[in-house]
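To begin, one chain is listed below as structure tokens, in the form predicted on its own.
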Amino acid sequence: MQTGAGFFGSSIGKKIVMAITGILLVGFVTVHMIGNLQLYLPAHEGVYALDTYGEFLRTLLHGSGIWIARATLLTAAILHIWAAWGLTLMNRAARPVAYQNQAYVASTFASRWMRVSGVVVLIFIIVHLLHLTVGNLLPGFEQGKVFHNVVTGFQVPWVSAFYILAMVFFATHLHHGIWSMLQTLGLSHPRYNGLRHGLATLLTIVVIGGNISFPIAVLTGFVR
């Protein structure tokens, strides 16, 4: 049995590096979009409710739980980027030379998409965080007053489309990757394989419907 060094560098080591950081990932991002959920609260209470969730956040701990939280969640976020790369290199060293037709299997056709849909994940955190959470791209950003701000924000209608597009892609790359890590972490009989296929796509409808329904409740006027 490989240890150490040499099982975190060999295949099976970066799938289960890929599964513990997958499910801190997935649980991130339920909670937040269940806190996101207060939005909406009837009237006034939707304000209060959200700005006081984010004035917790922010004071947990005396401050400090926030920032443990966010080096935890980026902590594991490279490890993923990490281990998906890792991996990728395995794959490409296993088939050196190119195939000379692209009829790809489903499973590398999934596996390429993660790639891409990956890729689209990261920017958007990028832009969410500049958007929401530092406010360098919204203007009339205001610090704590996160109901206004997320108002503000979706309605420009590109960006709520930008947001929408986000987690159409974050959709795909959630679904392969809760049925991954699932099986990496022992449900791969066949007699699973349903229920792995139903927590993913629940999962991802009840995390991407969330997300996708607070810029169409702004833009519609649901929400004001």
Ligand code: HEM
Second form
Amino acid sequence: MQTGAGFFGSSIGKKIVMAITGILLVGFVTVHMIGNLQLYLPAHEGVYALDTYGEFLRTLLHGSGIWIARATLLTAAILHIWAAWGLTLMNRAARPVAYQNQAYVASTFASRWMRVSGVVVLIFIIVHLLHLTVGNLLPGFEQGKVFHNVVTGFQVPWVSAFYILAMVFFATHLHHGIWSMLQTLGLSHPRYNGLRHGLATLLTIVVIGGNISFPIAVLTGFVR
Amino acid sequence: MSAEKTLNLTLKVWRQKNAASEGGFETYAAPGVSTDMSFLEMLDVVNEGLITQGAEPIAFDHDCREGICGTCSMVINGRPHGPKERTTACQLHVRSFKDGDTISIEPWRAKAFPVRKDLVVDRSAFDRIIAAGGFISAPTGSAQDANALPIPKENADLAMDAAACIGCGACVAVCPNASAMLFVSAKISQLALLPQGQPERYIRVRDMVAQMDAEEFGSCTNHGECETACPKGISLENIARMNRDYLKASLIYRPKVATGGAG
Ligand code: HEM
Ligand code: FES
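Okay, that is the form predicted on its own; can I get the form predicted in complex with the named molecule now?
Now the complete complex, all chains and molecules, led by this one.
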């Protein structure tokens, strides 16, 4: 029982894995959204800021930067899902007979739907990569022409609708997840506990608000 | 306090002959029960009626009936210990209900708390978690002078708050994951906050969490239901403390090696 390997097999160990990978993923989505705000910058001598930014990312550290980032994110995502899966099985098994009558007062839609919102996020990530990284979701994709690909993509109504819907689910996942991750890592103190929900709300609004603004800006013709 | 009244209630109670049998809900009338009765007294009256009819009375656990032993486990209208905050089932009164109410009564539902009969569940999993580390190893002999060990007032208060846990299992019962983390964290915190708990602090958290997992409780996803259902108001802050201690315990863990006669 007292072996070092017990950590990853334990409930709290898996929760900590989920929280630490969660920090990485939250950090990523925040930076990702901020980078994409360059969609709103005007073209400079016919070159879009977003295209220059994409070029910068692809050539960072002689092209190895993006692969380091991809490997880190993929590892984080796999560990996150691995832990979520293990804990979900454990939690299902812990209550084999359901209540006939159960009244919840503290839990939220977001907290009870983490698995569903997580799966929606996973599907979103796959579609999003096919759309703007691999480029085989829609015809007319041009490698390196990031601005063009984003704008022509979001001009297709179902693509925009899918992004917006996925972001609504993602908002619930983030909002519970950020708070949950702080609690899981033991960051609790009465003086700062109010700030935990504040931070979760702020980050969720910033990330999701920014992300949702892109398809809306294209659909309304504000960016074209 | 309002004057005594009588209510006519209908009870939908989980009946199960033994651990192996199926079980299901039975409906009983509880006419003319006094609002001054406790919830358990009301069940006593219903049971008397059942006994005079020659039927099997409803089995339920109870002991102190004053909110300190944590025995009276039952889910009343979907809430462990019923609708009143910080109140055990034995301290709940019939006046918390309205005339004509139908009240559902179910046992705690968790793999780790198997139903033995009707509303009675086996909560010995909690005892095994305590036995795994929820104690301090103190030498016998004469007692130390009082106050010989300085303890910050704040820690003493927080430890007392954690020690208010009566081990009733409402946190497990209400948790959508049937997680025991509020209970375990209270039992860890009451010792981790005091100097006497320090020597075994990090072994304790590892051992108790390992036993908690072995008993097949679920894991916390931070819904916060436990805190609201706890009749003693145990705070979620204890779970954060346990997580912190568990992380530290895992990081500083050293496999046992015997050197120089130390083994
Ligand atoms: C970019 C993608 C994602 C981010 C940023 C993210 C973030 C987070 C964070 C921060 C937590 C809190 C960890 C804790 O409980 O302490 C969390 C929890 C969780 N995540 Fe994710 N996640 C992502 C994707 C996913 C995916 C794809 C799945 C599912 C297959 C998933 C399922 C879960 C589950 C089940 C929890 C536990 C929920 C709970 O605490 O109730 N997540 N996530
Ligand atoms: S019977 Fe002791 S707490 Fe209810």
